[in-house]
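A lone chain, given as structure tokens: the form predicted alone.
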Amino acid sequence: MKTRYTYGGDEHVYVEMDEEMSLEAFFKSLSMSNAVREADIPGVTEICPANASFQVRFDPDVTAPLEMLKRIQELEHTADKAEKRLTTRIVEVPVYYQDPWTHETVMRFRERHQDPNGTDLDYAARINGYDSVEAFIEAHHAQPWFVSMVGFVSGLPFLYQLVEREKQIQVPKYLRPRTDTPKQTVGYGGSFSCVYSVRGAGGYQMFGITPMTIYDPKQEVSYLRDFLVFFKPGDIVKWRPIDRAEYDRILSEVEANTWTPRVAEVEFNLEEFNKDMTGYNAKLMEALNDA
């Protein structure tokens, strides 16, 4: 990986670990952004980590741009030596695939899609070589996902599947963005799945919907009272397919503040994961059985 440093006007330095998304690039970005934070460089006002990059906002009257860039570059060796492991949590997220709400939206915007004659799931299954939508859905939920970034809109997680690169699902975004996406839609664009935290415009393919609230600015939802956003980078997600009856039940319990997501604390070690991805994922998912 060759790290690229660029300026974003007078007040930002953008640091890109790699042009391709990978867990190695994510961990280096995480380590470097933490190192910048710990260095407490005068003038730094904000550090924003992303999938395989991060951005630093600073006051150029306190530390000049050239000096800021130099100080950040000096920290790269720290990231190269950092252990690629973290204590995190695995979360089970229920998903109602092929639900009526995202289906209605899918069909309303077919003229903006690569394949106007089918659904988003039909298209995604076909271009990824699956014989059926059902087989594609199974591939989507069978293995866990890694939250590599939270953003775009408040609380929206970007999720990268923990599988071999040749098994990664790849789906392009819509040709033109939609003007509507149901709240809590489970979407897909490029190599990332996501959950739309609020209703609004979007361009990711739509596969289903979750009854689990992931963003609550009023902090009234029982499991969001400590913080308005549920996900954070480093979280691991296991999708669990549900039907309409279970969707309705969970949604009513969320609204009544009697439901909480199933969560377990786990250790994630990138080197061990790379040695045996299937076996390592099985151990991660086993942790949910006792949660």
Given for the second form:
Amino acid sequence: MKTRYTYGGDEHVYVEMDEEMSLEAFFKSLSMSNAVREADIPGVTEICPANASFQVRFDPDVTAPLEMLKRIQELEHTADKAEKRLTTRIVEVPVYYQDPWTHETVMRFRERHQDPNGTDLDYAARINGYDSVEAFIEAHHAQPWFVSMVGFVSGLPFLYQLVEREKQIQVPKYLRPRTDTPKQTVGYGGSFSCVYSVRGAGGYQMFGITPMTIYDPKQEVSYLRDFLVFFKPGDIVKWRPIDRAEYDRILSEVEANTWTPRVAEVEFNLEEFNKDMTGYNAKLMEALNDA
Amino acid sequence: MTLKIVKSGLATTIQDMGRPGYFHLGIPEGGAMDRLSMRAANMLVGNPEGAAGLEAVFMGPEIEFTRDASVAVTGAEMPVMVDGEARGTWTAFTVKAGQILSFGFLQSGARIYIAVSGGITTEPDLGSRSTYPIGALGGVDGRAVQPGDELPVGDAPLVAEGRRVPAALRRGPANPAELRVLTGLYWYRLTDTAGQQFFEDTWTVAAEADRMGYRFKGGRPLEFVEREQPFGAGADPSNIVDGCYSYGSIQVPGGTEPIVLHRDAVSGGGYFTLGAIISADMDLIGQLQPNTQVKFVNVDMDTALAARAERKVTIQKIREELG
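Form predicted alone done, so how does the form predicted together with the partner chain look?
Every component of the complex follows; first up is the chain already shown.
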């Protein structure tokens, strides 16, 4: 990994840990962005951690750009020494794969896709070497995921699969972005899964939909009363496949404000995880049994 | 007092100076695209500079007043009328209870800013009244204004009619417009030739130009330095591992049509960015109409900071003029 520092105009410093995605790069980015927050450098207005990079927005009239870049650079060694562990939570997110709503959208934007003759799931299963869509869906939800970035729009989480690199699912984005995506679509692009927090444009392949509200500007949903955005970087997610009946039931419970997601507090230690990913994941998922 | 919206124009939104602090969650700062014009409109009617007013793009709304108020319209040039009688832009005038404020056809620029003494006092979300429709924040229930809306306005004394911002202190884009760029971010992805081309070519504003971003077309396609794409980035040479976007940053998906992100920017994504428009020129983008010719001008950090200081001086001079 080689850290790169650059400016985004006169109001941003952009720091990239690595060109390629890895949990190591994510952890370093998170540690460094936390160190910048704690350093409380005058003029800093926003700190945005991303998958393998982060960005600091600042007022250059308060701290000059070169000085800001140097101050951030000085924090790199602190981040290098930081333990790659987090106290976080694992969240079970119900997913209705092959649902009628994303299917309708899949068909509506077919001419923008790499393979106009199939569905996004057919295509993703084939290019990732799975014999069937069912086997591919199983691979998507069997192991947990790590929220490595929140953004794009309105609290949308980007999720990175907690498996060996050779097992990771990879798919390209649509050839041309769609102008529409159903709210709460579970999507996929590059090596990231996502949940579209609101309806709108999008370029990720569409696999299914969750009945779980993850963004509520009115803060009426019981588990979003404290804050309008559900996810934060470092959250761990386990997808749970559900059918139409369960989807309808959960959706009506969410609307009646009687549903809450299953959540358990967990430790995530990158070094331990790297030693035995499947075993480590099993323990993470066990925590949900007690939730 | 309220402002009764009779006609809403094309897209008229409540805006102030925005809601910084939530970009890390994908909620942009938002606020007036042309900040200098919004500030000036507020100063003209005696409001705090960050009070909420209306931003109307290409076409003005029609508004009935329920009480006497001071009003100023800045930004784009568009005929202003009160009960059909002409009024000026960049000047304060009174609208009496029962009168209707309306507008003629756009003459130059793209967005007008309407400030009313007392400011619009709709419920703020995350510290701002700025409308962010994608996230349903601010504005009227998170949306643009519609006919029939009654917008609450604060109590404030009227100001003297005829106060004005002198022409020398107004700023709009030239033709062709020049937008200054500080290269950086993923600039190294472009070949030297592509980098030169970007600044040599004349671009035009495409139809897809809104508060989120402005798209440009007409320049030669940009070529990328060959490489094996990094893991997680995606196959296209313009793809990167999804990262944060800077306000004003310029992405060129597929190397063809540059997009400059503006106040309602998406906070991140998977396209390389070649640099960003300097902060002093962000206001100008808000006044660009589709089909306007644009030249991107390569500048260094010192020039960017000097331009920023110059813009501050202009705002200070407007304050002194109207103080």
